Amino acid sequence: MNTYFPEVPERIPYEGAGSDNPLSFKYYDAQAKVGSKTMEQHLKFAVAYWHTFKGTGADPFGGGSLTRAWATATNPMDAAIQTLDANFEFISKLGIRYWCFHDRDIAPEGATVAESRDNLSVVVEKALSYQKATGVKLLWGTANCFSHARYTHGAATNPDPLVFAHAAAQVRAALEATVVLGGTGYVFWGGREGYSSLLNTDMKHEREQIAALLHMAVAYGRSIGFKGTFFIEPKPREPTTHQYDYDAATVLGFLREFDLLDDFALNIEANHATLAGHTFHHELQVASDAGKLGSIDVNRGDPTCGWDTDQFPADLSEAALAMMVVLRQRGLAHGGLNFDAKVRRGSFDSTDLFLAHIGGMDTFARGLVVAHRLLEDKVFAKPMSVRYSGYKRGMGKRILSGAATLTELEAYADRDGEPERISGRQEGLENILNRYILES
């Protein structure tokens, strides 16, 4: 394995909050216990191959600004192997246990479907050897069915069945790669599964096409031994005006409509929540309430920008609220916390990749500790229980059981008169959250 990060120690150490060493963890102590599990068990961090090793620093207004030592080979397959070398060196030094990839991240597309499959097989075999040598595992795989020009009008939603077939071929090969590498999840992100105008779009037809591909993928995945969870990652607006996977509620409705709920869960991304006009906490809660929060992309967006900025997480409040949802549902069985995030255009040193991940891991480590204390102390559970206590007895209980009628409720309202107004105490609860963040 080549050394692409000679300036970084063999392992990033935990040195505590008092350390001024930028290449050390201040709050993430992998083996420290939080409740009954270690931080490493709670926080199944994964490195995102596409941003960390294939990112160029490009944005909507300019091309790449990053120079990477592993991207210098002129032969595409040589470059793919070099990039794989860098990936496993990076993960090993960082002490992360998982990684994620798109098929076209790790292996170049060939001139034919068969050549593309062969390229992927070569890289997967090499990746498997690295996994065995390092102990690093694959969290999930996916297929990039959005970058190639053939997918201009969508992949599974494309009006041309031949384009649909190309997408299906990619999904098949990516599923096989995921199984070989032991991934416990497989993600669908409909990068161009949407439309810009209904003047040339049969929306009902296109949604049925997506459902058809998902059913095929489930059947094939199970037939080759994939026992994990299929994930859908909601994302609104970008790049198409109307994405069919707009937000968590939209995706859950789609899965119910097309009888896919049993095999699928959601992979929620913070930045996509921003683009949908929601908070990260909201999207996580919607998915969790449905029993379908399976995995998380931990990043953040800039609400003043109209695109997917994918910044590394740094908001302690957001991390604490996210981890409260995860802890309440007792973790993420087949998913984890994937750093679908990229360094800023001006952060072009390779060391910046470590600094970004260290900061993100410390943020969620701190958020985990805060969330655990809040749940242990029942800080929000107690006032929440009081607030809805009226539905545990009398007429409230009859309402939830379905026994109450409109006539009965009208009589109840007429008899008991105007209800007493009770404060929601929002500001007070926000103050408590801040106090726990500052004191934990």
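Residue numbers count along the first chain shown, from 1. These numbers were taken from a predicted model, which means no experiment stands behind them. If you superpose the two forms and keep the largest set of C-alpha atoms that fall within 1.5 Å, you have the rigid core. Compared with the form predicted in complex with D-xylulose (XUL):
A displacement of 2 angstroms or greater separates the C-alpha positions of residue 62 between these two forms, with the rigid core held in common.
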Second form
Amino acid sequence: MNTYFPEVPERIPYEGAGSDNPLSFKYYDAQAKVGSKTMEQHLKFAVAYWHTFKGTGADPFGGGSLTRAWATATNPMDAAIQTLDANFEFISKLGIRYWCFHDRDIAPEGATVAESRDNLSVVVEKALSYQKATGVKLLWGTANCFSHARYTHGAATNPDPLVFAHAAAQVRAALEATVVLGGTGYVFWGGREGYSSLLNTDMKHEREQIAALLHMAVAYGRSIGFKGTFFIEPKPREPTTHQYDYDAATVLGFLREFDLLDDFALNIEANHATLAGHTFHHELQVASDAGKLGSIDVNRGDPTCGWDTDQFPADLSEAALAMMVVLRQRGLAHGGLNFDAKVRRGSFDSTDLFLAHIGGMDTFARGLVVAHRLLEDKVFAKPMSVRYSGYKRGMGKRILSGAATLTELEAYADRDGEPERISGRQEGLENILNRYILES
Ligand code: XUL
Ligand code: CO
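In place of the form predicted on its own, the structure of the form predicted in complex with D-xylulose (XUL) is requested.
After this comes the whole thing, all chains and molecules, with the earlier chain placed first.
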């Protein structure tokens, strides 16, 4: 496997922070221990097939700009296999263990539902043999129910049940592919499951429709032996003006309302968090607090523009805060860290794909080490526990246990008078965070 990236060695080595070799890891040392686990065990990185192998660099102002040696064949199935070859060569050289795909990334849509299924099966067979040969695993699969014109008004939320049926057929086949390839997750990202105008949209009806599809997916997935977790990936807008899966809190409410909590968890994406007006850290914490942080799409947005730029992660502080949430909940059982990120239009050499992933992996390796130290030293846990200590005893305890009444609390406030004002020390804590980032 040395066809598409001949300029890259068989395996990207770990050379440490002193190395000048751009094609080496400076911080990601797969076998190095952080606490009781290796970096590789903590950081289940995955390559996102769609951006890395199908991305062209096109934007609203111009077509493709990326120079790629694969997918040169004119027959779409031959081109699909070339692309799969490139995926496994890339993953093996990088030393990543997982990959993620949409059905339509790996196999072309056919003229009929049956033809599409057959195309997918052929590629999945080939992918399975690659997985066996390389030890690479599938993190999660998903169905692209948003690109085709039939999904213009939504897939499961479409007013036409025949469109719903097409989406159902795709989900069924993508679930089967995920099971064959041993994926531990199956993602629903509701591209086009939203609306642009309430003048023609029955929001209540559409939310019931998507819940129906999710129940069918659970029933079918479990019936064919899928033991992993179903994930929903929140995003507030783009492509529709208002996506139903707006953010983590909205999705948790939806799962509760439609009795889907047992089988689902959340796949939190950094750039989707920022589009929703939240920080990445906030969305991870909301999901984790509910016991539902299942997987993460690691990337970042551009703070100066309001769309999903899907850049590679490079912010150490964000990575450290994210890894603190992950470590506190003792990892991502069925999930991992999927690089749902694309190189910039100007980064058109295929080597740039390696540089981008190396940077993302080093960023999270460093974030992991910093997070681990912060937790070991109880840097934030100690002041936090003091901050809420009033609720561990006396009236605070009565409030949380549900025993206290408004009347009793009025008497308490009246008797004890004005509370002492205590600084939140935010800037001081930020200084400590920076010190750990610089010194870990
Ligand atoms: C779109 C997005 C998707 C999902 C999978 O913004 O993030 O690629 O991750 O469908
Ligand atoms: Co994503």
